[in-house]
Structures are given as C-alpha cells and as structure tokens.
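Only one chain is given next, in structure tokens, and it is the form predicted alone.
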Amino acid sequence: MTALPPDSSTSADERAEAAAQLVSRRTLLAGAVGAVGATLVNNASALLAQTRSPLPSPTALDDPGKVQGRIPSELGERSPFEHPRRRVNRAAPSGESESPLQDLYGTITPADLHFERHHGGVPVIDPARYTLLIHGMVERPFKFTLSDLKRFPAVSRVCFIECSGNGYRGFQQNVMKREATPSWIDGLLSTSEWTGVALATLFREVGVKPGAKWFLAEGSDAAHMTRSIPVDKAFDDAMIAYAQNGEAIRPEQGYPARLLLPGWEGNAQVKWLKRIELAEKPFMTREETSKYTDPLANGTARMFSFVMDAKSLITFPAYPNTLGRGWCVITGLAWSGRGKIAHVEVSTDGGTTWQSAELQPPILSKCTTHFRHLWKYDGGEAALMSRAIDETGYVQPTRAQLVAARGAGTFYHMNNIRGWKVERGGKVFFHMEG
C-alpha cells in the first residue's frame, strides 16, 4: 500500500489520516527491523560465546543438522568428546608430566601433550631480549638473537625424546605396580616436528677450532642445566629448534630456542639455551657426574651413555582395559636413537615364542613407530610382551639380561621389555618381564 497523492480529488481529513498511517507502517517497520537485529546480535553474541565455551552436550547434538554450529575461532579446541590429558607427577624436583601414550594416534605428539621434565621450572623469557652465546675455541665468539638465528636457513625433522629415566618405574621391583598405564610407565617420551638452524651452521658462521672436540650447553632455568656433547654430533644431526609442530616451541619446551639432539638422550638437550662454549675436553659438570651416570657392579659408573637403545611398549591392550573373547589388535610404540625400527616381535605367551609385528608407516630414522598384531584371546590368561630391533641390529633386552649388563643399582636408558598379563576374564595389568 502507498500513501495517497496530495492532489485535488482528496480532502484534508483524508491526506491527514492518510500521513497517520504512513507513520504508522514506517514505526511499526522500524520496530521489526530492529528486532531481527536485536535477535541477529544475540545470535551473532550467542555464537560468539560458543567458541568460548565447550560444545553442547552429546544430547544436544542428536540432531546437528538442525542447530546452528560454531562460527570460526582465533584457536582451535577438541572436541568436548575427546579429553586426552597428561598424568602429572608433582613429587619429582620441579616436577613431570607424562604423555598420555595410550590416547595417541600416529606418531606426532600434540604440543601439548608433550611430555615436560624440568629441573628448576619453567622460566619467562621475553623473545626480543634472548640471545645465544657461542664462545671458547672459536676464531669468531658471537651472540645471535632469535632473529639471527631465523634469518639462517631452517632445517626440519621428525624425531622423539625420551627422558633417559623413562621406564625406570617399569624396572624396579620396589616402585612397580600393577595398576600401571603405558603412561605410567613410559610417558617420559613424545615425538614432534622440530624446526630450527642446524648447528652445524652456527659452528661454521663462528668458526670451531680444530682441536675443540666437546662444546658446553647451558640453559636459562634456575637450575642453570648445563651439559658436555662431543662436537661431532654437532656436525652430524644436532639443531637450535625455535619451532615444533609448525609452532614456537612452548615455554615447557625450551621457548624460545632449544638444542636438539636427535636420538640423544632428554636430559642432554638443554632448553631454553643461552650459552655454548667449545672446548678440548668434557666440563664434567654436575649433571653429569652425580646425574645421568650409572653405576655398575664392578664400581666404575656408565658416563655420557647418550643414545637410547632400541624399546618397545604395548600400548593396547594396557591397564585398566578388559577384553573379551574373539579377534583384537595388538597396538604400540617401537623406537630407537640408533637409527630406524627394523622389526618389532609380540609375544602372547611370556615370551616362550614370538611373532613378527607389522610396521605402520611411516618408518623414519630416530622416531617412534606404530606397530600391530592380530591376536584371537581365548578368555584365559596370557602374557603379552613386545621387542624391537633397530637397523643396527639391536634387540631390546629382557630384565635379567639388562641387570646382567649393568647391576639392579642403575637408574637411566632402561630399555628392558615390558609386559602385560591378561587375567582369566579379559583384564590386563602391568608385569614386569623377568
């Protein structure tokens, strides 16, 4: 409907009621646009607040066709039906947490789930004012920034660390329990994408004396860490990793710039890295001496015992799962600091016989790879138990053989098989093998 023309077959009376209602249709427009967009803002404003806040319950998603989904955020979350945490242990100096293993999928650690082990927590380090000195048997000593080091061409690889007191739990007859995940027992242990300089490059900008064969890593925590590595790892495979997972390295792991030691042990690869000093012999410093030793039986200690031998750990089926009778697949983790998993056994007898695993690719040098078995369980006991052997041709040892080796006293790299027992009904706890 339109206004009336104000020509000269209308009266006075009805151009005005005419005009009243005009008014009266442009109000009550006004009124319902402003509505629909008093309702689009709270909405828009109730959508915004769902990427602040976890999804709907499962009941409320019966039918999601129906319901208006999350708008985009600035961070992406899990699903409220996925809630993988890390079981953290506060009675350790500074404290650990461990990665949930048994939760995983590939090889690739979510950061954070990364596993973290500190020695005098986690320092605040503002990127702008961070440097790194490279000194001692150098022709030139030089401190970069994080820029400089960016500014060199980036390297990436894919590789784990392990805490080389990972599966010490696993390994003592005074601490072992039944009630024990994959977590528990092994979480000391993650696997990223590491991106960063090689310091190989860094070696060569500042130029290493001949005659420097060991070089000092000292990190920015209050436990001033600070670790001996022969300069030919330097030369080999070493980095200063600034990123991981196609991020900056979180401040548990080292933010913002770590070393790297691909294969090596946790302990040795120094985060939050400040200083590197070259020289001709080891500094022989705390953590290396009265830590990450081993002593053995004849009185001597085992010292920069740094690569991690070959492991292995079933992670299905693990404490507390319950099986029931009929086809599973047997799943886990195999890995080795030597190079890459060559081939990987299951045992479902206590180790009196063996069968080969299958390999889930991809099979990368010093990095965890997936393995699985088909297995019938038959509803009565057994004894599961996996080994690994690297391309070198190691074989993860049995308890009895690593005690043999090297005494009940030691304490790092304990590598030993591990062991699940399969109760009479499907539920499987923790055994320690041997």
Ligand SMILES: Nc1nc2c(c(=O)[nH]1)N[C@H]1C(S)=C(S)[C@@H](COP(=O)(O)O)O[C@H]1N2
The other form holds:
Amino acid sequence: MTALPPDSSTSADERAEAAAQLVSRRTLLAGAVGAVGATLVNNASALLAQTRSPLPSPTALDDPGKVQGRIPSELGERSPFEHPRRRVNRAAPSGESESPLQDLYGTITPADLHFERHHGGVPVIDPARYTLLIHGMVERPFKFTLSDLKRFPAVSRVCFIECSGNGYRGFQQNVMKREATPSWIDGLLSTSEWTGVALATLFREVGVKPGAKWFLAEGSDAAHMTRSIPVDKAFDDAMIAYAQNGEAIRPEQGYPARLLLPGWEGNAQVKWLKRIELAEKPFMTREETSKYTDPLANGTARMFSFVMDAKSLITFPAYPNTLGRGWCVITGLAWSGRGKIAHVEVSTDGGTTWQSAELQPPILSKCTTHFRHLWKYDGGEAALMSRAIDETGYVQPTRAQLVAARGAGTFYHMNNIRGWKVERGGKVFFHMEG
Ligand SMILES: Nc1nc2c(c(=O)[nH]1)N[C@H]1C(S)=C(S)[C@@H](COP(=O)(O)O)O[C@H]1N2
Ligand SMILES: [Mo]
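Okay, that is the form predicted alone; can I get the form predicted together with the ligand now?
So here's everything in the complex, that chain up top.
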C-alpha cells in the first residue's frame, strides 16, 4: 500500500481515518471484481492508486537530458515531488479547511488550496439552470442567467478573502497551543484573481430606487446563508464573481457565482448566490445578529463589523521548523481590508525593539502582501513577532489592546499581533502572548 502524503499539519487520527478509508475502498473494489480476472483487478487498483492515494515516490533520472520526457497532456498536474494540502478541520460542525500558508509563494492561492468555509456543505448547481434574481426597491426587477451575467463587461481584481473567525486560535487562550502551524492559526485566508461583473453594473441595469440603502444576499445552499450589505459597497467595489484564477470559480468557492466584497469579512461574501433584495434597512438575519457580532468591553455589541483590519503572520520560521545558527530570512504575510499594506515591522525580542521588514511586490489594495526580514540567529532563545501598518495608518494591535477594546470574550475579527518562540537550540513553537 502506498504511503500517505507527509503532512505535518494532519493529525495521527486524521491519517488513520484516511488510511482506513483507502483500505475499505480497496477491499470493496477487489471483492467486486474478484471473479473477473487478475488483469481487471490490476487495472482497477492502478486506477484506484491514481485517484485515491498520492503518487508513489517518483524516481528522478540522474540526467533527464538523456531520455525523451513526457508528452503534452490536456490537463496539467503538480510535480510528483510536491504535495501541498489543505488541512481539513473535521472537528468543525459544518465544513472548514485551511490553506497551507507556510507552503505557498507569492500572493495567489492555487484554487484547489483556497480555504473553504461552508455551513451546509458544497451544493452541486447546474450552470444552465442557475439564476440570480435582483428585486425589492428597484425599477426593473430581473432574473439574470449565468450567460446574462457573462455578457456584461467583466472586471478582474486580486484580493484576499478571510473568514471573520480566522485567527481565534491565535487569540483565545483556551484553544491556543504551542504546536500550532501557520495554517492552523490563520489558514482561513486565501487570495485569488476574481473575475465577474461589477455589482454596480447590475444595480444600474435594474435601477436602484432612491432610499434603498441595504441589500440582502441569499445563497442557494442548504445553509441559505443570508446577509445584509450596504448599497454603498455595491457602488464601490463589490462584484458577482464567476471566475477564479482564470477559470470557472470552484464549487467550494460558490460555483457558478458568488458575491465578492473586497476587504470585508468572509461570511458576508455569499456563495452560490441566488437572490439580492434591496431595502431601506438591514434585514437582521441570524448570521448578523446571533453570529459575527462582536461583544465590546462595555457590555454592548458591535454589529456589522465588515472591514477586516490589518493583520500579519510570520509563516517562516514557524512550528514545526527547527532553526540552525546563522542567517535566516523571516518571511510572512500581511493584509488589510482597508487598502494597501504600508509597512510591516518585525521584532525578534518579543516586541521590545522593532525593525522594518522589506515588502515583496506586488503590493495590492485589500490583498495579501509578502514581507521578509534578514536575521542572524545565534542559537539562543528568541521571540519573533510581526505587526502590519496599512495605508490608512492603522496599526495591528497587541492581544492586550484587543482585549481592552472588545473584552476577552470576543470571537470574531481577531487580528492581534501573533508570534513564535524560538527555544535554545532552534525549535520553534507558537508564542502565546499575554
Ligand atoms: N451560501 C453560503 N455562502 C457562504 C457561506 C456558506 O456557508 N454558504 N460561508 C461563508 C463564510 S463563513 C466564509 S468565511 C466564506 C468562505 O469562502 P470560501 O469557502 O470561498 O473560502 O464564504 C461565506 N459565504
Ligand atoms: Mo467565515
């Protein structure tokens, strides 16, 4: 039996479960075709090996220039030496998988590694039967088909989507642990190039009535996710996205079309979007009343916290890395829902002193930006931290500042400074700041 992919972020339980699934599928299949003959069994298990388990360890040629390589294929695949994987959170009551932030380069998340968050599973929607209804306070209510949407002038933009709950594991002390990878801490964050139609274009088409200040966005999944969004966002930069990184949007991301609200909390970016209703007031749905509202220290609550504040995370070195003495390039990601990242500062002494990190272009608005900082590790103890400052001057807060502003019970929008503790000898663990 082929070995499962090495995945530092997969628990032993998860690996055992996956192995058990492989075994039972294989047993089933072998049993079903047992009478037909050895050839079929061999073909079937070869096929199964291709579809269900990772490729066997590749054998690299010493001199690839000596033989003819593989011929072109209709669909490309990754090098057999690369196995990036999302970390599927099987403990989440509905559905959640995290992007492997520590394994990615540049700004774009490959579509098959984009994080997933859904409350009623991923629905299968026939694009030929898909419609988007826009009604309520409009002059000309209209049901758009997918091909209607594609006939409007398309717009593209690169931006991140971050779950409103991303990073609670880097804030709430009862869930924090030392053995935490970047994807475990903040992996509900991904970046794509999105293509679709500007919502402003559709709103002009249907004629938004004066006085319409909010719109309801409703999904067609079993969760019937519904959120109220200010109309101003539609006339700013909201769009109906039907493509992601150059191809049709993935089912997990809302195929055939989703609402995209650059820089705003993930929850409001309704996937599998089927209906938009314009009104004077917000609709006060479950997702914006009982959920995604932030309790404040004074006992009141903050509703409609749409904008994701500036945040950063060092993705190397991180758990489970071990550092050797000498020069080390500290790298990470910074992002802000308010605009561009202006600066990132890095501390190697637990926040006593800070140095400016170098930003790696492109530096786009409402988009993840890579940073790096060269540091000489002396083999002793160190505490690494990063803090992002965006173009509006907003500075990523410490955990203590966030607690002072919102109380310790806050559960969403946790953008506090986070860091890594390097122990004597170079082992790196998540750093639980007070
Ligand atoms: N229809 C629908 N839209 C949805 C959800 C959902 O469950 N159903 N989940 C929301 C949440 S909580 C988040 S964080 C984002 C996640 O987007 P992604 O799965 O494309 O990363 O989608 C949002 N849109
Ligand atoms: Mo979310």
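Definition used throughout: the rigid core is the maximal C-alpha set that superposes within 1.5 Å between two forms. Computed from a prediction, not measured in an experiment: that's the story for all the values here. Residue numbers count along the first chain shown, from 1.
Relative to the superposed core, residue 76 undergoes a Cα shift smaller than 2 Å between the two forms.
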